[in-house]
Structure formats: C-alpha cells, structure tokens
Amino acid sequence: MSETEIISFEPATGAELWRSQVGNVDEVVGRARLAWPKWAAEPNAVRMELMRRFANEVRKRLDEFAQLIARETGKPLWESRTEVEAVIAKVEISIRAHGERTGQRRLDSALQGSQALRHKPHGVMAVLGPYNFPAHLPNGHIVPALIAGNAVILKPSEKTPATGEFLLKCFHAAGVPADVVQLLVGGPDEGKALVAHDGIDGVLFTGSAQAGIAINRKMASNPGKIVALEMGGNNPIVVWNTPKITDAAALIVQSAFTTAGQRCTAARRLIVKSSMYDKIVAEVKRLTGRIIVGAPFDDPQPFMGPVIDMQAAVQLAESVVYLISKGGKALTHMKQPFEGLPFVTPAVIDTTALSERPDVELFGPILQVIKVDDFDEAIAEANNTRFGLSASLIGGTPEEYDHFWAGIRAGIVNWNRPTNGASSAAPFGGIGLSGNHRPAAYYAADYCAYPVASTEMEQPRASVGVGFREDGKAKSEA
C-alpha cells in the first residue's frame, strides 16, 4: 500500500492545486458496509429525492465546479461547464432509466399466486474514475448505483482527485449520508486493493484497456462480483461520397481533437475514399490549422487545452515519431508551443503505407489517415482493431449506411455525426477491448441492481399427484 501523498497539479500552469494523504481502504470499506443496509432499506422515493437535491446542489455551484475541473484537467472553461451540466442532467435520466430498466412487475394468477419481478442492490460498489471526465463519468456510475440502493466508494484518478472530492461534497451537502458515498484518495496501489477487497460487491471502471484487463483478470475467479468495464477505443471515422467537404472536415476535427483528443470515443483513424482524399485532407489541414490551443481561462476561449501532464505529452510526441519512422507521412506536425507545459498541437499522419498499424489507443490529438478505394475495404479497415467502441460514416447513401451499420463492430455507430458526444439517454459501451458487454449511461441501471423473480401466495396451497400411493395404504398392500 502506498504511503505517500497524492498531489494534483494544474496542467496549464504546473501549479499545485490540491494534496492529501492516501486513504485507508479497509476503513473506507468497513464504513460503507455498515452504512449500506440502512441506505438499501430506504424507499426508492427517498433516494431519488436526495439525487434531485444533489442535482440542485451542483446547479448552485456550477461556476465553482466548472472552474475547478478546468484548472485540474486543463480543459477550456466552456467544456468544463458542459461537463457539469451533464452531471446535473444525469439525475433525471437515471431516475427514468431505473424505472424503465429495473422497475417492479407483477402478473397475477388466481390458482398459481402472483409472479413478481423486483430488483435488489448488490451492496458496496467501487467506482474507479478517469481523469478526462473526472466528474461526469464517475457520476454516471454513482447516481444509478445510489438510486438502486448501493453504497459507493469513489477512487478518482490520482491526476484529478480534487474534482472527485468536490463531487462527493455535493452529494453530502444534499443529504446523502457520508458513509454511503465515500472518497478513497490514492493511486494504483489503492485501486488494486479496493478491487480485491472482500467487502466490495462490484467494480465499475472507466479507463484504459490495460487497467480494465487487469481488473477483469483479478475478478475472473470471483463471479459473485459484478464488473462493468468501459475501456476506450481505436475509433474509425469513414468518409465516403459527399459534396459537403467543409461539414465533413468539421465533423472529423470535432471527433479527433475535442478535449485534446482525450476522449474514449475520439476518432483515431480517418478512412477516406481515394477520390475524395485530396479535398478532405486539404480541408482538415486548413481547419486544424485554425484551432486555438490555450489555457482554460484564455480569452478568446481555446478549442483545445493541454493534455493531462508532461508524461502524456512526451508519449504522444514519441508516438508521432514512431508512426513516421514506420512509413507514415506527417500532414500536420505535432508541436509543443509552451516549453515545460503539456500543450500540444494536433497531428495528422497519413499511415496508408504502413504495413502494420499499431492497434492502440493513442490518447491525444493524433489522427491517422488511411486511403481506400472500395467501400467494403473501408469497412474492413474500420474493423481492423481489437477495440469496438465508436464508429462514424460521413457521407454515403442510406443503403451504404445500412451496409456500414450492419458490418461495423462497435457499440456506437453514427451517420454524419461525430464519433464522440454520445447521449446519456442511450446505452454507452463497446465490444472487444472497449468493454465487457455491460454498457453504461442509460443502461447503467442494469449493473447497479440484480433481478429477483418470485412466486407468491398469501396462504400455502399444494397437492400431490402422480407417483404417490393412496393415502392409508401400507407398502405391503401395494
């Protein structure tokens, strides 16, 4: 177990923002286990009302919350405000989803009694949050888990703990008991200990495939614990026949470079029809060159802030060098405009000539371009990945979109829309290395409670039939 402090730094300035000692996993889990039964026994209406109070608490502190997220992640303030608004909106969406996905059902039969379907909470749930959406994504697990009657322990990313702390303070201010939803400050060691703890009944994870696979392996020997994994993607955006070159380029840039490319749904690969290549690439380069990269509170507001830290910036720069060394052609070069700070400009690399393209999630503003001649070839190239989160077709006919939709292996398939910006009112998840078939967002209710089927009668009623002797006859008389 780590014994050091966790310190959060502002990516845009390098200044220290927050620090705390790491938490004690046993103590946090112990408090949650004691608090859970009373919380689970509360009526659904009480828990839902507290969630609505939480939404109001966040709404009252929206500006303060958005500024904190902007400082801790480096996101532009406009984007941080959007994240806080998503936190608020998640409450009503989760209440609606809980009723629809896990509501009670009853079918009466006079002779056979009543058939009932109800749902029970799992118990104490561990939520492991990422740094790219440090409020919205953990909140997407926490709210439905609390509505269902679970206690929750949030272990935020060690890179964004201040946001996690602020989020939980809003729950507590709304009246959710402090031991029902708790913060565990820590790094990888604390995360591993929490996942392995006997007092945890479920693990809800958002993050890298590497970490998700490690969790999956750890939990494989214990099928009694629910595990939901959302692990990112190597997402394709395919451009086919369209006269809307400017619009197509805007969708490509939004898909690839929003949040400095630090979205699990970001487009990593642009697959474009050969005859459209020159026009599309020229417009993407033109629009990329107009992107303002800057600090969260700059005026005018930037489109992109920094990536999360210098380690990430260095890894991205090394990834660009690797792609070029293997035969890639730089269409726009990645630059670091501010020495010593993790700001990078977007890179667009033509990797058509690469014999083997690395099937990894380059978590930043790097877009690989691949030229193809045939629509089936485009679909095959789009599926040339172990991931399967998001995919988008830009252009094409309705028939081609139907063909694309049927052929693509992904949990989110869009047409003439970005690969990112998924709705919380729909299920969110992928296949392959992108998830374990437990989609989040609207379907989060599914993994926050388990169904219980019951057959019920107010009085016992039964009779015996075939295979029984007549009453009163001895065995010797048979």
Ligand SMILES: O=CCC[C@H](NC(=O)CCC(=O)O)C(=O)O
Given for the second form:
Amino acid sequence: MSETEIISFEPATGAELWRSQVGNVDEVVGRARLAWPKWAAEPNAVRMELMRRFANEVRKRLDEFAQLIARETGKPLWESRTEVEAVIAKVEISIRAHGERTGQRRLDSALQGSQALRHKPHGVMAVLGPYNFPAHLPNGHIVPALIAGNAVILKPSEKTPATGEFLLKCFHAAGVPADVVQLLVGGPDEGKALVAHDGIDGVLFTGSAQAGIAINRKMASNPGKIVALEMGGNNPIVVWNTPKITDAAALIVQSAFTTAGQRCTAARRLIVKSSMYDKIVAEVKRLTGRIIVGAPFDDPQPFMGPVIDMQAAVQLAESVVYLISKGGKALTHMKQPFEGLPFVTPAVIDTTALSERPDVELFGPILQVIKVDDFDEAIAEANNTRFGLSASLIGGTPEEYDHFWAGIRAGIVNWNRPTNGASSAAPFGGIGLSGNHRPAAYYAADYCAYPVASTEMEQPRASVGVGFREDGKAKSEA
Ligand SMILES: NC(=O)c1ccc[n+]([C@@H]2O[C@H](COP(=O)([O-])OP(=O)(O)OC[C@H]3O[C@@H](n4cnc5c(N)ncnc54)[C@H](O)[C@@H]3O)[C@@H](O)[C@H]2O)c1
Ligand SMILES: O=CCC[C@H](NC(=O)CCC(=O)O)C(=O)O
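Moving from the form predicted alone, what structure would you give for the form predicted in complex with the named molecule?
Every chain and every other molecule in the complex is listed next, the one we just looked at coming first.
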C-alpha cells in the first residue's frame, strides 16, 4: 500500500523534522504543462538573470540552508556548507555550459542560404533526487533544465524532502514562476507515476542502479523522451609504487569515508600491490582509527556523520558480517557507537581470499582491500565490476598512469587524487550500471535541449537542376 504522508527524521537524533501529504502527480504535471510555453518563450537572458538571482537567494540563506541539510542528512555542518556552495557555483557553470554546448551557430552560404543550429527545450522534465546530496545533485539537473527553457518537477528523495522544498523556495523567491519549478512530495510510488505520466518529456534521475534500471525499462517504449541516469558505483582505488604512504592513506580514507561513504564516487575497493600492502594497510588503519564520527553540529566537528537511517545502518552491518562469513578479514570493525541511532564506524575488510566478491554498491563506510602482484592484474581487478563511475591510481609512473587510463572502464579516471570530489565544471557520469552515457554536471546542457538544424533563406529560391527538360518534365518521363 502506498504512503499518504511523507515524514522526514533527523538521522543524528531520530527527531521528526518535517511532514507533508504526498503530492498529486496529475495536478503537478498539468500545471507544469500550462506554465512551460511561456517560460520557453522568454529570452535566454531573462532565464539566466533569474538563475543568478536564485544563486544570490541561496547565498543569502547559506547558513540556514546548510543547517537544514545537516539536520536532514546527518552530514557534518562543514560538509553541508560545501553542498550549498556547490548549489551556488552550479549557476555560472551551467550558464557557460549552455552557451558552449548548446549555443547557436550559423554558417552563411550565398547559394544554399544560411545553415543554422539552434536548440529547443524538451518540455516538462521530471527530476528524481537522491538523499545523499539532496540539494546539489537535483540542482545539477534543475538549473540547466530551466536555463534551456524546460519546466521542472522535482520529486526529492522521501528521506530528504525538506531540503528539496527549501531549494525550490529559493527559485521562487528569485522570481521563477511557481508552476515552472514545482515540488512533488512522495516516495518511489510517486516517482513511478511521474515517470509513467504522458505529460512528462524527460526524466533526469540520480539514485541507485536498481531504481535507474526500473526507470529505463519503463521509458523503453518512449524513445522520444529523454532519460538521464546517474547511478551508483563499485569504485576502485589502486595503489602502486609510491613512497608517499601517509598521503596515499589520506587519499584512500578521504575517497572511502567522506559523507560516511554515502557518495556514488566513494572508493569501495582498495587494490594494492602486495609489496606495499603492510605499510598501506597499517597507515589506513591508523588514520581510520582517528576518524571522528559524530553529530552534524558537534564541536569539534566530526569527519563523518551517521548514515541516513537505521535500515541503512543495519544493512551495512549485515554486509560486513556477510563478507567475513565468506572469508573476509576485518582490518577495522564496523561499530554502532550510539544505540538506536544510525552512526557506524568505518569498516576495512580484506577480501582477497573471497573467490566471488559481490559486485554490489555497499552505500556506506565499507572499504574492501584486495592484494595483487601485477599491474595488469590490478587493472583487471579494478574492472571486475558491472559499474564504471570513478577510479583512481595512487602512485605509479606517468607510463603506468597512461596504461591505467587506457585500460580502466569508468567515466572518471584520476591520478593521485581521490575517487570522489568530482568537479561540476567537467562532465560527470559513468558507464555500465553507473549511467546511460548522458553525463551530468558540465554536460547536463546536452540532455536539457535538443538540436534543430535549419537551412534558411529570406525568399524562396530554387533551381531546377540536372535531369529536367526545358518544359520542366523529367527526362525519365520522356
Ligand atoms: N551518479 C550520481 O551522480 C549519483 C549521485 C548521488 C547518488 N547516487 C546514487 O544514489 C543512491 C543513493 O540514493 P537513494 O538511495 O536516494 O537512491 P534511490 O534509487 O533509492 O532513490 C532515488 C530517487 O528515485 C526515486 N525512486 C526510487 N525507485 C523509483 C522507481 N522505481 N521509479 C521512479 N522513481 C523511483 C526515489 O523516491 C528517489 O527520489 C546510491 O546508489 C548512489 O550511488 C548517484
Ligand atoms: O554522490 C554522488 C556525487 C558525488 C560528487 N560528485 C559531484 O558533485 C559531481 C559534480 C556535479 O554533479 O556537479 C563527488 O564526486 O564527490
């Protein structure tokens, strides 16, 4: 039975934060369809100016917004602030991307007329958001979609609706008409109804592979509708010859445990050269042991907050038990330091001995360690996944990095940098179960508008060419 009400709870305290009735999909879509043509007909400059006003609105409310994200997701306040800063930065990046990726071109020819390339918006776009970046990631679809002239319906995650509501209030306060960007409160049922609705021209999804595949299936009979899928990862970080053990360990810990491991780009598998194993593992254990796990407003600030809810915490603890039951060796144990609340400490598990490692995204602070002897074996192990979002090489020579870059199947391939923390000024997406070749961030402009090619002359001008007699009849008819 579907829920009639959505309630958001603060992970760090269990307190109720927000509640609302679920939205009416037909009504929201109907309003968006009516509002869209006027919005699409506005000059680009008007839409861009409104986006800049939106950025200013968010800037004015940065503290309030960051506090809400911290309460609703459990992320430390310092990290929640970085999410709000990313929301602000998205506007200028998207304006630039719109011009560079979907701008206008015109090629004049005296004979053929003028060859013009312009872009049109799709219409009404459904944005389905995840809970881990409840503002920044939906916003990464919303801003480019609005700039291009689409109307948008945001269905935020059922776990973080208050953040979605706050984000949309900032658009409205900036002057974007209420029906041009609307909130649809709901869970997966409302998401499914929105995706299936005839009045939707596209679905811009960020979330799990499971839900993304279900959406892709649903949209298969509508090839004309745009579907952008940003999904999860089972991301490798490979450590090869490096004398910089402390730096390597810091990059590994940052990759695996930032946001309590709840990032699509988090490192899930540490693949390490046998001869470096002892040193790297010792340093990773030492650093992991120093991580402060705590509530978002604690002083000193924690590195990691709780995971999103108790269900997630229990699933993560069960995954650790499963890996150990199959032959994994716990290098650090996952503990639940606060009874009844979803705080977990990071687990590092050596799974080298496992004959089959489950290729699933364990969305939390669990890092598997796999020991290998040979660089090609490391690359093969890194590619031993159906996902393909991000991958990093720590250490190695420039030649080895070239080899790694060429051999790795992922949308983001880094060298001596973490697997996460991707730039909004670059394309962002993955292959395999991580996405459907419609990268977001800088390339989001591409899926928010479609190109129209036109050959244009101010007056009709045609010439009868080869194959015609003087009277205009074709030779073949003679
Ligand atoms: N690649 C990326 O850019 C990226 C970014 C952030 C998060 N993620 C991924 O998101 C996941 C965590 O977020 P989550 O748990 O909120 O994801 P989720 O897939 O459970 O939910 C995402 C959104 O889709 C909706 N939804 C769920 N099932 C649906 C269906 N069948 N039809 C339509 N809508 C549906 C949800 O209500 C929610 O709004 C992780 O897998 C993470 O890797 C990916
Ligand atoms: O959880 C998934 C997103 C993680 C984040 N990626 C980005 O912020 C991409 C940039 C953008 O979309 O603007 C990361 O890599 O940490």
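Positions refer to the first chain, counted from 1. So that the term is clear: the rigid core is the largest set of C-alpha atoms that superpose within 1.5 Å between two forms. Everything numeric in this text was worked out from a predicted model, so none of it was measured.
- After superposing the rigid core, the C-alpha of Pro460 moves by less than 2 Å between the two forms.
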